[in-house]
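We begin with a single chain expressed as structure tokens, specifically the form predicted on its own.
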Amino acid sequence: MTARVLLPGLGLLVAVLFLAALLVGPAGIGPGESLAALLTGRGEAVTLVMREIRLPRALLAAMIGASLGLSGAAMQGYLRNPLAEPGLIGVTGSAALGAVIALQTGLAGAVALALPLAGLAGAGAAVALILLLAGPRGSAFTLILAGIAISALAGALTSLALNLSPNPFAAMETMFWMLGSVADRSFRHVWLALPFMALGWAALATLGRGLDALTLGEDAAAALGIRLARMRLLLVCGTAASVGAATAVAGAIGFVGLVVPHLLRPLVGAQPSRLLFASALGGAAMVLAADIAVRVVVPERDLKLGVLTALVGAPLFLHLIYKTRREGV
């Protein structure tokens, strides 16, 4: 399938998934009603609920599936590696210890906005360390070693956090925020994150060529002209600004951009600088519907975006292993 085929394609897919997440919900407003009241806002109640509740979920969630998506896909292509995903350089599990020990201080719920902030500047202490261990002249490899200490470690610390946590209250509103969710955001949890999401999309999709070239190794990528390091360094400041930002609004919300880029990739011809963009499409489409699902499935009940993504997202996986371990065969 060509990029003139897809890429239209996943955008209006994302469109009406759009629209969908601003008409589905528990106020029982017809899709008429709500439509006026978001557009010309007619109805001060309706307006509230599209305008402030609505509205910056909807958004919220198709940034952040873009950004895994798209974070996801550029980590795959650098690496070479299928498993690869946004999490493994350990901007996740770092942006959670600083948003766990924004509500274990407290400080959250002093400051308005200090649960993001504290996820973005454990995202940033993320960025920082990998790059002092990987070295500027580090090989993927080393790259990889580096996020999966970080991630260690800073898994350990939260666990740790929850561990003494003296509140058991403050251990199970950690809990629950680590599952991943977009209710309850605001318009001020969406322009916080924006800036960073686009800094990281901006440098992310700057690598198409880079990804192409790195197919044939590095060896060969060096020879055309691309500066490895320069890009190592565009993938992980862009990655971690990016999914740092998702994290520290919504929590970890994961398999997105492992299992999307695995879908697309056969419907770009496995071409990494075409994947990018599609797979930013794809996170977005599937962190959308899943949205709309935990609204449908269990109304009742809080169920969590990041339980129902990896849900969806772990047997799919599996599927597309034991696809491509009989297509070996």
Given for the second form:
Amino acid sequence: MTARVLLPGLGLLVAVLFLAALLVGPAGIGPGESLAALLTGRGEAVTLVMREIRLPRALLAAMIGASLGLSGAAMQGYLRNPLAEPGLIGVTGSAALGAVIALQTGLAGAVALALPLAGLAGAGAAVALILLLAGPRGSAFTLILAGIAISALAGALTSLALNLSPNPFAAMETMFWMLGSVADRSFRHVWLALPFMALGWAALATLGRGLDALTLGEDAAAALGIRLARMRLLLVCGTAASVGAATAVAGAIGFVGLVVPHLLRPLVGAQPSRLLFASALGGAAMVLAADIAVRVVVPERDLKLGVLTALVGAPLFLHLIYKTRREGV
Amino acid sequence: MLRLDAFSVYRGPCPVVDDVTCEVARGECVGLIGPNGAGKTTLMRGALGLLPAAGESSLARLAPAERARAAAWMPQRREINWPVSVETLVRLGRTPHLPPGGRWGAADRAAVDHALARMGLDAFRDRTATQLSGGEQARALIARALAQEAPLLLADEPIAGLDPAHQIMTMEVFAELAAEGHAVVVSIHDLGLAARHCTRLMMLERGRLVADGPPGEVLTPENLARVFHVRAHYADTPAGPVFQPTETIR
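Which structure goes with the form predicted together with its partner chain, now that we have seen the form predicted on its own?
Everything in the complex follows now, all chains and molecules, and the chain you saw is the first one.
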């Protein structure tokens, strides 16, 4: 019964937060004026702020949140592990590595969109490598091992790039980029990320039935007619496309893909297929809320989104672990 | 229902299932017996096409979706990975019958209700499956396999860990299924229950099918001594055949 209220409720929450994200900002424009300018284009400066700064920012926050929530739910379902998160297969680290290389080589400054494109290339390389390492028939376990190896390699290479940084400013810029943010992004970022994300969402959305069957384990699922190899391919490619695109435009935003599915699981009766859509909405709501918070709490300090999600997500996760332990599971 | 022809499964160079030829027909409740490591699980998984194998298996030839409608499989490892309700768990058995993106129909609901009732789980319908006892979980998983309503049921040690009443009840359900025209292949270590409820026993020894026939013909003193290293007491009583292993042979 909760499910019937849950999805509309989450949808409403996302809509309200999206609206709030459009109305909050340092420009200090009244809500009526902002919305009028957004819809009618009257008032040049205000329209510019609304259409070129706040709207793409809010859209990206929602898109990234949905990607993280959806792929987190799919990853946890596939690996049958509530501690799994989308970054586990090394996509986040590799996308960040690509972006860091673009920043360090100066390519990001020289060519428009070189930064997110390099991030996408990094994510693509991670997928190729993981499919090669984990093989076509391997189990969920080999996927985790391959993911850990790729994450470690990407992390090491990112450190190397920082280590060999040509000057401290470039290193600083890279460090700040890696913290994760949707500030100062334009519609070009939205249009670049959206096709990849949409493809990823479409791939992940097909997994519901297979994820449900995996509740019984790999052997039983295979005997129920689920093609596990195909499922894994869709999972890896879907996660890489959506989360890779998210990381490429916004840097690494942690804990959303881990906490949101965990939080919503009891509300959908723990059924993996029903968790997918709920987590996408929940992720969008969490990132929108976090992005509003960074603007409201310390407007003058440019607090990074990824810092806040980790700051809120980690204690929340600790609380969940504590609650799970108390229930004796 | 199931036909194996010169069927072998290799793990490395050594055959775990070695050149098995057999056929299981409707109406049969086949007990698959043999000591630990004889290849019972591997035979069933191989026959289903879950392992690469040599020789012919009528099931492994089918496409995955088609095979799932032809045979239900209950693995030995009782996995319930998420705290779903018992009803949700049993509904998973309907997976092969739902069309892509399809709706849940009356036949699906009836199959789930019937499976729950058969395993005595009506009162557990809304309970969280992971919080049940081991034996109750096993029954829920058997109900899941029953809800699949496949002509053939393969179950790997389904009654291990159940209390005596539910062991007997489960074997009776399998015998009923066979009587209704299904076929059941069940691996089992309790030779007494196997002798009472199975219409036929297949005895495996180191991957080879060494005896195949009615329980009285398979559970001979010679076979038991050679394959299981036990002596046993066997009697036909008014309450049915009674079989009890009594001592080991060194």
